[in-house]
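Below, in structure tokens: the form predicted on its own, a single chain.
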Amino acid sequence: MDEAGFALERKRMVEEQIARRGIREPRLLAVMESLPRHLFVGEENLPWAYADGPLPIGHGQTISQPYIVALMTDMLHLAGTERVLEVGTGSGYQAAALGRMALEVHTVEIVPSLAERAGKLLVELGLDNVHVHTSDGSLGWPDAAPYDGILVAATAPRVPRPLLEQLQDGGRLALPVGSVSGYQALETWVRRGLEFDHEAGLPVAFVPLRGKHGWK
């Protein structure tokens, strides 16, 4: 498929998978329509690059369903002036969306080869405001804290305390919480001084968060 064909696929993806499910923020829809998701999937998965589901990227990891990428980005309420942390870089697709929605993004990946590949692609796309780090993402990235938004792209047994502590007052954290093989809920946490409001929403299925505050 040529670039024009991919552009048509992206337009259809946004209309049918994202906007139709209730996401209406114009800037986010424009970002999702412009991001070349086909560059983030392996060549063997090119025919399904804009399909309504996750795809494997190796090392037991996946690139998330486009709707989930848009939904979790929307949950952070980004205006373009924020510093954001992503836990679980994976392919770099979610980090790219955040990079086009926020002022600065730090993204942490525990698998070195995935971090390296994502970092190269993000540079090629001109996203110099996205900084890729190889580390235990369940510990966050304290060097750039506090964050206005934190997004975790893997399921945790419970919300990692270091991530809550790295939130700016009024900052928002979006993450799936639940068992690896059972029920997971997409949760939102908002910092209010020393307290945190939270609510559980959509049932989801994510790969496990690895690290000290993830699944062993």
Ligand code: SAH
The other form holds:
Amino acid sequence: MDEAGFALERKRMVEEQIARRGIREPRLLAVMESLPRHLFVGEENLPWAYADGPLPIGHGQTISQPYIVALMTDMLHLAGTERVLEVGTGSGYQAAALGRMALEVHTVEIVPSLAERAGKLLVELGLDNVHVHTSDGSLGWPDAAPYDGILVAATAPRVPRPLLEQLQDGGRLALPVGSVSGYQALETWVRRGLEFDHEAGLPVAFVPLRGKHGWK
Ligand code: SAH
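Now that we've seen the form predicted on its own, could you pull up the form predicted in complex with ligand SAH?
Complete assembly follows, chain above in first position.
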């Protein structure tokens, strides 16, 4: 398929998978329509690059479903001035969406080869406000804290305390909580001084968060 074909698939993806399910933020829809998802999936998955589901990216990991990428980005309420942390870089696709929606993004990946591949692609796409780090992201990334938004792309047993601590006052954290074999739901946490409001939403299916505050 050529670039025009991919652009057409992207337009359909945004209309049928994202806008139709209730995401209306024009800036976010434009970003989802602009991002070349086909460059983030392997050659063997090109025919399904814009399909309505997750895809394997190697090392037993997946690139999330386009709708979930949009939904979790939407949960952070980004206006464009924010500094954001992502845990679980994977392919770099979610980080790219955050990079186009916020001022600065730090994304942490525990598998070095995934971090390296994502970092290269993000540079090629000119996303120089996205910084990829190889580390245990269940500990956050203290060097650039506090963050206005934090997004976790792997499911945790419970919300990791370091992530709450690295949230700015008024900042928002979006993450799946629950086990891989059992029930997982997306949660939003909002910092109010020393307190946190939280609510649980959609049931989801993410790979496990590893590391100190992940699954053993
Ligand atoms: N956001 C990704 C999807 C990531 S899948 C994308 O857009 O493609 C989840 C990722 O989290 C995997 O790459 C996995 O290696 C990574 N991961 C799991 N535990 C982690 C941890 N403790 N710190 C950082 N990354 C972790």
